[in-house]
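Only one chain comes next, encoded as structure tokens, the form predicted on its own.
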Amino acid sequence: MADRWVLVGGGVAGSVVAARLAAVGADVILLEQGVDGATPDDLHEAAQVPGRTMPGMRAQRVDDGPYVPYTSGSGLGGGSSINPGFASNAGPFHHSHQLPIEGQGRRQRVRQQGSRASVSDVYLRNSGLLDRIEVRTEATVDQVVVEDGQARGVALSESGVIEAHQVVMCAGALVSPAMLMRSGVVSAGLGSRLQDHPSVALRYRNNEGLPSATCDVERSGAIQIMTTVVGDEIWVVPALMRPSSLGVIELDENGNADIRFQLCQAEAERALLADAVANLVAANAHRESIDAPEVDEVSDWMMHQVASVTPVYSHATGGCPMGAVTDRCGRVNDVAGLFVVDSSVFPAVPSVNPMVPTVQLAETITNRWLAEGLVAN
């Protein structure tokens, strides 16, 4: 067997890593639980395509709160196939990327000729590299096969074991940590530093006739505000982009991921988001409200929304933080041949939408592999 790399997850990071490895002639198998293929340009329609999200994903968003559905991208391109593609840079990884950017400032988005483009579109389909990669969609990985401190491959749900010299987890912050745990990996910090951008949606009737393609964003300090049209509604969505609260991922008694974000634990966080909601209630008083609080109910309404409503912003990071679970090359401590390259390695959530930082992370780590001679062709 040649020096084979098996990648678990074909989302944002997985698409980049697969392309970079294939470009230097590595033997690459890319395993993705979801589907392949184009998705509608309307991002709200895209999220309804079967196989483009993970069914049954649930998370607890605040201490002692209910477990609510959590939208997590699936299929080739992952979250980039169903998100608006906002393209701000932030965080410790600033490597250049290949994504086409249109617009200016905070309104920069990943788009080609006015249409959405996923990371897999750019790095795989449009690059000519897809034919060099063995891609298996609708392939569910149960665990990494680890023997004597060495990754030997992955076990699939229905089709046995795929052997490999290197296994790279690219399944995202809500899957990679749990899969390492199920695989018997023990590492201090595994499952820790889980974060997200707390967000709530103020909903108004679209009496203004705003087009369905409306998706705008602005920023005021730590608060980002997205305005979008969903059906016949206008959603005004403030999100706290610099949270400090930390959550955790563990395994429940059935071996499934127990995801607990523990959002807005700090009073300062709650105050920042509540102030933003109050300001937006005043600014949108001219609109017909569907679900927005009265001025004297802002704090209670906001925390109920954070705790109990499926979030608009699904920006989970952490669980395999670099410096604790992995080194600078994404190598998992004490397991040779096992790497993590996805949003789970961020020690803190980026203060912008994390898609572009995740692409830059994947570019940075694959560059480090090449510099250290880890990739043989």
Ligand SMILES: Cc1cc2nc3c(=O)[nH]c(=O)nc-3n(C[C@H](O)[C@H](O)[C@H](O)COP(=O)(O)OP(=O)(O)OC[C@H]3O[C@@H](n4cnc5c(N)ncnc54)[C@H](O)[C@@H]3O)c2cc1C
Contents of the next structure:
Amino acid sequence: MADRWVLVGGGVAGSVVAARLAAVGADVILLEQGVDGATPDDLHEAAQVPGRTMPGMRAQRVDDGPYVPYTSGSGLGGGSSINPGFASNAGPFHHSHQLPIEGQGRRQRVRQQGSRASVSDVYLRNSGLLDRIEVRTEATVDQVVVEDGQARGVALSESGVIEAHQVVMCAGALVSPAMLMRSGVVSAGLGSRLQDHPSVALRYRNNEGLPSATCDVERSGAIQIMTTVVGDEIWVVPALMRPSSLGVIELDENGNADIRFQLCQAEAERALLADAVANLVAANAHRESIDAPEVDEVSDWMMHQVASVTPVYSHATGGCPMGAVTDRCGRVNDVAGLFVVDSSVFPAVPSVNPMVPTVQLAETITNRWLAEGLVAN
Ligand SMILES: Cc1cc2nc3c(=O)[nH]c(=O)nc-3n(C[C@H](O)[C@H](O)[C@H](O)COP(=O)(O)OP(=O)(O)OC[C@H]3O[C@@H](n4cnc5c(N)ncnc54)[C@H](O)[C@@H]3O)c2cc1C
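Structure of the form predicted together with the ligand (previous: the form predicted on its own):
Below is the entire complex, every chain and molecule, led by the chain shown above.
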């Protein structure tokens, strides 16, 4: 009998891994907590669909700050089903991927014939490979079953155990590390190197009639600036794309993930972002402000926003860093048959939008599996 692969999470990386395994005839079960189905083309609508965001996700953004809601994608496609698909890092690529990219320069986005396309649309649905795997949506995995240093399968929250020869964690940076801990995996570095791109939103009244589909990105050094329309507001969002601060994920006394990003610890990080905010305040002085600082309060306003407002950018990475928790194939150290392939294995957050790099990572790791003969069909 062929090895059975169970994948936990059908988001960005999970869709790629499932497709690559299905293409060579592997026996694959994909377990996804959220829903299946087409996602609306309108971004703001997409994030409102029940089962398209992770429920109850909260994180502490800065040391001693409050725990605030954090937006994370769910359902087939994961983050790609609710994100704008910015791919300003696109081409020339060092690693392959199959995502359709439209637009020029910084405006490059993952789109197919002018419409949004999630990674599961591209890799599974439109490729015909969806029919070759067993997909179970609205299936929440509680933990990996590990016995005598070997992964044996996964336990679902509501309905028993699914046995497997190989378990692949693709549940994203905020879930995979905590689930490994809950499963009894002990590894130096597990839960470490959590990162995100700190961002703040300057909000202005849309008195100039910018169209609701406006979604522009520009870049200056380590700062990326997105301009978008939300309802009747214009949001100008600078983000620090090369942060140095490192956060952690641990388990609290109830076994739930305690997510602490510990952003902007370094004076240099704060100075870079504050400088960008100050420049944008000046550049947008002609607009009617809803929430933007006065020139003399930029630093305090910025740190308050970073600490206490749900960020526009949800670019979490780390927690299962490759080299510490996994090897180059995503194999978890000291647990046979257990892999992590998602944004949690990045040892450092990419300095660009992370979705395309996550797809490339999944392509790279699955190429290594094939090269090493790990996938038997
Ligand atoms: C609002 C928003 C905007 C973004 N904008 C961009 C952008 O423009 N460009 C860009 O490059 N990146 C963007 N990103 C980031 C990008 O989407 C993520 O980096 C990417 O989705 C990470 O991929 P992943 O496979 O690690 O995790 P995900 O895509 O999040 O997939 C994880 C999957 O695991 C599932 N899961 C979690 N727990 C369980 C469980 N217990 N059992 C079963 N399934 C589970 C989840 O439901 C989810 O589907 C954005 C993200 C968000 C949320």
